[in-house]
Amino acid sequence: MAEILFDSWFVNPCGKLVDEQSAEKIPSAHQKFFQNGKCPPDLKAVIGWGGIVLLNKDVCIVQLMVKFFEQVQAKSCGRCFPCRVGSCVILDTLRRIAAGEGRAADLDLLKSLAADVRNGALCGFGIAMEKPLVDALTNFKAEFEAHLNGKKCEAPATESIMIAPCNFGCPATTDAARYIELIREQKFNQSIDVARAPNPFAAICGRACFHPCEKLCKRSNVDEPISIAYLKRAVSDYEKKLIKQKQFRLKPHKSTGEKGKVAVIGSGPAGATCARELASWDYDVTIFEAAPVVGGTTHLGIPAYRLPRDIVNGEIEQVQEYGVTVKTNSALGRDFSLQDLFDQGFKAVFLAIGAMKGKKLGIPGEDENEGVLDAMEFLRRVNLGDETRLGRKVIVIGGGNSAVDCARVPLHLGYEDVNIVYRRTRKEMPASPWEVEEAEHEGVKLHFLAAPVRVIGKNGKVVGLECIRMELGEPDASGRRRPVEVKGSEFTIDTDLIIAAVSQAPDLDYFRKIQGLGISKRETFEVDPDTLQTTLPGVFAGGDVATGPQSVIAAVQSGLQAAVSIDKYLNGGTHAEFERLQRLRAIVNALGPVDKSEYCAGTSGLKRAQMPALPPKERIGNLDEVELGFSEQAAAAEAERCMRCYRIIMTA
């Protein structure tokens, strides 16, 4: 457990080194991370764009600033004079002070130089260096003066990384800032390489990611965030064009298989990512996919109008280029057992089966009448090509993205009347706001503050749904206000198809029979959070089956983590860079990657690019892709809006 002695990370300086009373002002999120054993045990200090956090009074703040500006100098692109020359002068001045050769005027000089760099730098990198330096000079003046009078200290051991806030927003820590920079330079080939480095599903994420990276985009402090996900799609579309023209140059290292056999159960984002990584390290990897198609939830659970099937298939084909074998219609528990895999020489198994089992509504009439489906079953049918009309009128229960998908698909297939029934208000809907707006444009009717009570049937078939009005009460565990029934407010909606999009879970029926395999109360596998190993030796699990339903990009990160753990387990593999990134990522996310108070030098007036789309009338009767993608020129123009918010994070 570590005690925060000084904290200025996006807060007014506080902690015991300021005064005893201010220690109470340390943000609770900071205290929770550093005092609950979640931070590295040998961590002494953190320094970066948000300020300074000091955990050990023996760390020399002067030497720490020297180390910090050595990294600033090493990572500066050198394109603008203030950053290139200003940071060099700052570093030289700090080195003189640390060596006992400084002058009293140097302290004011450093503050002045930092302000000049901030005001003159052409990107966020130069701007970000000011705050930690000013915090150090202001709050540790006595330490600097001691060095002016001859004090000398040893430099602490440090590790650091240059990264942008948007990168921390991505669970897989994709270097979004770098691939955007390459788009701006119209180097699309190099850009897609950066986007794919941690993520074999880059083209999918360009279409079906909820882009948490954009929530941390500093451009939001000026106007609107960069269209990070759409730019990823732009370079993946460029890649697709090259493939069609037979100009694509992907020639990855093909696995020799010499490190041993690994079985991956499921070809979704977690499974495919893990397989690609292990194959690149010379494992003989086989993916076993229960469905007749590849891609897992991305193929079976996302409609083609959002994610065309050729995009999904193309992602898996690229994974296969690494030497990965894919076997479809091969279900664990139906066609083979876990023990069979080990008997066949597989040394480790990664369970990435997703969460494709929909949950029921739990209301009268649900099981007695034909015409009630869960969301995953409905989407699975459609995505496997079964477009059999199940009625004319549809009601979807739920407020998430799956609910919106289940509402938009029937309209695209020509159903007459589609309704969403949601028990809270629009504000509380978990679905992406832009998806809800598109559903409305296409004709979906939204019924807020309403909940299903009873399925109404006639001759064994659904003919309606009885609902009741709701009102919002006190917040529940999710932080959203709890819906409460309004007595006597029942009403009925005519329908012949009800789709329950209330939740989903992994199908664990087979796994319950395996002795020693732990299953949590949340209906997921019990796994070690650091290694993703289950309670069985050699068996790992990740993605939705370990966490519950999450995003595509979160599953990708799970696949990366599993691959590292499996390599360590089988061959003692070392992955220092991956582990360093995870350590620094955890620290920054605990402190906060961005703050609205940060100074920005972005140029306002450059409007965020709008995604061109099919007109609503042209979407009816087909599942053609709705969003048409940026042209290369539009992508380069949108990339110009990026403020290049790279910055240094360093720990001692």
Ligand SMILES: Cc1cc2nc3c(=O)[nH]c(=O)nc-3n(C[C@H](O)[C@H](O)[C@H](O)COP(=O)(O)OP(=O)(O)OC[C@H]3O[C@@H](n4cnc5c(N)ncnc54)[C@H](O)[C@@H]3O)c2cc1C
Given for the second form:
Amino acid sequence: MAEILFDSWFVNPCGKLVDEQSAEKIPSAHQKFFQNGKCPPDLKAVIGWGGIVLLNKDVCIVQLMVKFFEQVQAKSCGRCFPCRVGSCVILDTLRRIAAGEGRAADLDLLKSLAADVRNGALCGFGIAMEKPLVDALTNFKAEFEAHLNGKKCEAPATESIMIAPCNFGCPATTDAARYIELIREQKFNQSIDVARAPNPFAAICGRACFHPCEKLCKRSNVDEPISIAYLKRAVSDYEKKLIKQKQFRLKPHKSTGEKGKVAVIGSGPAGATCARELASWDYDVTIFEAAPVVGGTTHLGIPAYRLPRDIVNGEIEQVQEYGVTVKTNSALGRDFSLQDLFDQGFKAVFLAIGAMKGKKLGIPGEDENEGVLDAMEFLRRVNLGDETRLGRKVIVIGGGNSAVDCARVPLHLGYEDVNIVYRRTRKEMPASPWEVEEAEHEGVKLHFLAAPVRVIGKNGKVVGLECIRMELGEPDASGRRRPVEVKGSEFTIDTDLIIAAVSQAPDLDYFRKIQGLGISKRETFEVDPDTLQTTLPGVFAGGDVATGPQSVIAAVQSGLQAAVSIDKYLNGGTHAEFERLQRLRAIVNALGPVDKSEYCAGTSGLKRAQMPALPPKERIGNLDEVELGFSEQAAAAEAERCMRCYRIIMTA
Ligand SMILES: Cc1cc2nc3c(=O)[nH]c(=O)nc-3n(C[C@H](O)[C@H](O)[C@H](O)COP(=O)(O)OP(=O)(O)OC[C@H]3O[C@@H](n4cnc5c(N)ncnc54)[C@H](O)[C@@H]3O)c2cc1C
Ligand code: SF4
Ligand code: SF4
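What would the structure be for the form predicted in complex with the named molecule, rather than the form predicted on its own?
Let's see the whole complex now, leading with the same chain.
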């Protein structure tokens, strides 16, 4: 079990090396990660923008600083003088000290150079080098002085990555900082390549990603985060324009298929990503898709007014360019079995079947009357073009993004009276606030603190829903206050259609019959979190079916991870860079990637760009895309706001 001897990562220095009494001041998240066996067993030290964490006193801080500044020097873009020259002088000085050739004045010189770089650097990269250096000089003065007096030590073995907060915020570690920089330089062509590098669904994410990257954007310390997702949309729109003009130059390496056959079940983001990666490494990949269309829930769930179908189809067409075969109307369990796949020579199978089974409300009248659908069934019908109109009025039950989609779709289809019934308040709604706002603009009525009690039917058809008022009680396991019924407060809303958007889960009926295939209590496949291997050899699972309902970009990350594991499993493939990234991501996650107190500089003063959208009136009666996209000029101006907050994290 590792012990934290010193910790200054976004905290006042604490740990044994600071003061024997101060061990309890080490943040509990750091303690949990470093002391409960979650961190790599041989980890000795971490150094980066947040400070220093030392776990082994034999690590020479002076040598560690040399290694750190070697990386800083190597990665500085060199465009501004303070960073380019300052980091160079810092490195030379550190090297002299480490070699036992330093001078007494060097320590003050280092401090003043650190301040100069921080104050003069044009981007976040230069600024981020100050804290670890100052922390080292202040808290390990004796070590520096020993070196000034001739001490020499071994340099520790280290590994490092350069990452910006937004890159870290993206589950697939998209290099958002870089694609934004390329937009600023009007290099849209190169920008889309960067966005697509980890993510074949980049155009989809530009429109529908929940953009966790923006939550970590350092520009929030100044005003508002950069519009990271919409900027990705801007470059994907540019790509689409080129494809239309037949100017598109995508000629990816086409798989030779020589590494063996792999079956991917499901063409959603997890399946498509895994397929693209494996094909790019010369696997012969076939995607089997149960539905008549491709793209998974991005096609069958997310409505077209948020994500046009040509965008979804375009993403899969690009995956096919890598030599991936896609077979639609081919369901595992219905049209063929797992054993059939192995008999046909597939060496590994990736199950990426999503979580597409809607849950029922579980109230009286639900099964007896026509006009009660779950969200997945309703959206599937609409998205496959076989929605049958069931009147004018709709009630949607639930407070998540699916509920909001299920409410907005009927309005776009021409239903006149659309209501959302949610048992908590607006504050507790899991749906993205901007989606709720749009729904209200379009005319959706929200009924908070109300829950369904009974479906009211007439002649076998839904005519209303009896609800009851709720109030909030004590917090439940999720931390949200538990809704409690208010006795005698029942009321009725007239309706023709009720959509239950309460939850969804994987459909595992077929898989339950497969001997040895583990299914968790959460109704997901049991997988090894590091390899995504199921309890059966050669069978892997990822995306929503392994995690429960999440997001497009989380499923993309799952697909990347599965591809690496399958390559290792089949051919002993090495993926040192991917694995280093995952190791260092876990450490950044435990320490905290950003801090509100972090210093920012070089801001442009521009305000966050607003997405132009169809006026609410023009959205009624059609499923045309609502958000219209940034012009190339608007995208470049938004990119101008980015502070290029790259920084280095290094471990010894
Ligand atoms: C209404 C709705 C709106 C959403 N909006 C967003 C959003 O705006 N942003 C966001 O990031 N996420 C959103 N999500 C979540 C996101 O779509 C999913 O998390 C993501 O698509 C999961 O990807 P996946 O690859 O794991 O599975 P899926 O995308 O669900 O794909 C699974 C695929 O497997 C196929 N399949 C299933 N069983 C079989 C079988 N037996 N044989 C062959 N094929 C099979 C299915 O037909 C499907 O095509 C939304 C989800 C819903 C339901
Ligand atoms: S300002 Fe730019 S580089 Fe910094 S976190 Fe935001 S998007 Fe990323
Ligand atoms: S995919 Fe989503 S999370 Fe990742 S950079 Fe793009 S918008 Fe952000």
